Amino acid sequence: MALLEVKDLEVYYGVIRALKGISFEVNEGEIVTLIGANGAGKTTTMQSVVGLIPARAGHIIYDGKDITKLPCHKIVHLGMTQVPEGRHVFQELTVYENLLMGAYMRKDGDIKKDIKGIYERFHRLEERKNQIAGTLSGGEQQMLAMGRAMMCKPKLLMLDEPSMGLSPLLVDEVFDIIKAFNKEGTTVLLVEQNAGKSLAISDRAYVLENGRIALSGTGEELMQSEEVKKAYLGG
């Protein structure tokens, strides 16, 4: 069953047509990746889905509801959250306060329990729970951004370039964590320039080129595609 359906989506920046009628879907329980070169429209797609950039045409259907015109905060209420490119943690707040901000819409009594669960997943965050977030390393800030997003208890977790700027060891750790979140029941939409890593963990993937879907298939199919190998995998 499709948790997210994007149908004929068009987005403009002024007179520039950034997305040219793209369509794709993310089924419940999947990891789906969007790959493409810089400027292909990946981040624009992500920001439009989550309500940060308005669509000029097309529809975004989430969990059976048309959310095309909904503002971002109402979309979060429905169970969708994003880890943006560049992490964007609250620099002046502590690690613990950042995690609390991830749960600011929740009314249940499990917030402290869920923070403990984040600490069990990210041991370095527990060690630094009283540290100002802006003083963390890049890898630690990425972990904090992911932990904060999971404090929303999302059905759909959207990650924009989670491996950017990280060491190879931390990249492996981030992708392991994404797989673990998915295995625990969170559907994932991933935008990532590291095509090899992202396709390897993806159920399905789409290639964006100049605001259009150029190719689609399973992660394995796209890894074996000569076109994808040449353009994105260094083959």
Given for the second form:
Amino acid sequence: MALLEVKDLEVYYGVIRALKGISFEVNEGEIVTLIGANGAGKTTTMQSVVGLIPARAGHIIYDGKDITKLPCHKIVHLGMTQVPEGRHVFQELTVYENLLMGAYMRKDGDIKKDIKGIYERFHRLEERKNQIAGTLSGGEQQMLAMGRAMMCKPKLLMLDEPSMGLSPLLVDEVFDIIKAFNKEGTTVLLVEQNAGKSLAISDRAYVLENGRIALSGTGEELMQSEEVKKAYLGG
Amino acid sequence: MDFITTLINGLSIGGIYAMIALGYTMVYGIAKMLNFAHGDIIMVGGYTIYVFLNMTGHPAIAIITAIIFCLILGVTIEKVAYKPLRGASPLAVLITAIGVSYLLQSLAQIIFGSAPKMVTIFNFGTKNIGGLRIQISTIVTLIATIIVMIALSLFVKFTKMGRAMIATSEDKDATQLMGINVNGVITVTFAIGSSLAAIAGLFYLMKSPSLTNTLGSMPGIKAFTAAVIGGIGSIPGAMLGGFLLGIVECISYSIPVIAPYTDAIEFLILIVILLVRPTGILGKKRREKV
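Switching from the form predicted on its own: structure of the form predicted together with its partner chain?
Let us now look at the entire complex, which starts with that chain.
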């Protein structure tokens, strides 16, 4: 059964129909990517799934439960969270406090241990743990945003443009980390403009065009598709 | 020696302004609205103290009741008047706040009449300390406000709810993605702000014991000025702005030539600071996402 199922989702900004009825699903253990050009509706989809933008029509089913009308914080309590586009770390809090915010809703005693785990994965964060997050570089902020999301212990992790604005070396690192999170059992829904790299790590992918799903298939299939090659892979 | 007395008086009235300013600044930082009914919570606190002091004769009971009553009132106002307007234009929220302010003032006038009530909560008298004649209530006010401010700073810095407040003021969406109910955080903010207003009402009455339905107006406006001078949204800024304004006020009052213009001088400082530093002394420039 699908962990996340989106059915005929429609979202409006005022009178403008940003999503014109899209459907897709994410199965447990998968990495699924939504690719598409600027303005195709990728971020709108992500924000709607997590309850930050209301859906006008359609259904969002998570873990067998209809979450279409739930507020964001309740959806997060069900076990999904998001690394938003542009990272959105808490600029005025320290690196350590940002990670604590990630664990805000947890009541178990493993929080300290898990923060250690994050530091082991991201050594830069440990070096800067008492630094105010607003003073970190873009790459470090991306690592912090990902670490913070993992502190929520999500079943489903959504990442919106995690490679945006990063150097090629860091982009590779980000994709390696996503793969590693997935291997450890986290299901991943990814939105990316870097179609090549994201399709390479994806089990399945969807192509979003003007608020509609234009194509779907396995990562491999889409990489071979002529349309995708021409429009998104620069070939 | 006179100057030291003036300074202590300034710190004391400044502490009251700071405590009120904290309510303005925290609500602005977290709910992004100017709660112009905040000053009137001081007045409600004053009347609650008056009623329960007459009823029980115990200042402690009266004060605690006033704090609890103002806390509930603040939270209720937020739920009934402001929450339905979340996402509405700032102007609509502002007008609503002004409406709530008039509502509270008119209710007080209907219930208690317009004649001032004299309220004597404590009778501390004055004392000579090293040749200085100082009212004990001034010292009590100063110490109490400093304790409250330290407690609030520790709360914001070291508790989960405090961090959630900083997070909410910075980025509501990201805060919700941590599983935090932002409306809950806003409720707590109003609760804290209104309790502080009640405490400020107590100290304000100790200074000027004449209680009317517009008691909160002037200290409300002064405290709002203090919050903007310090940098609205900034907690240390509200404290700094409050003390600064209190000291300026008392110094100005102590010089006969300019004493009548004290209020004008205070607001002039606001204008000058806004010209030089539009975000206030400790206000941060926020990076707005386009």
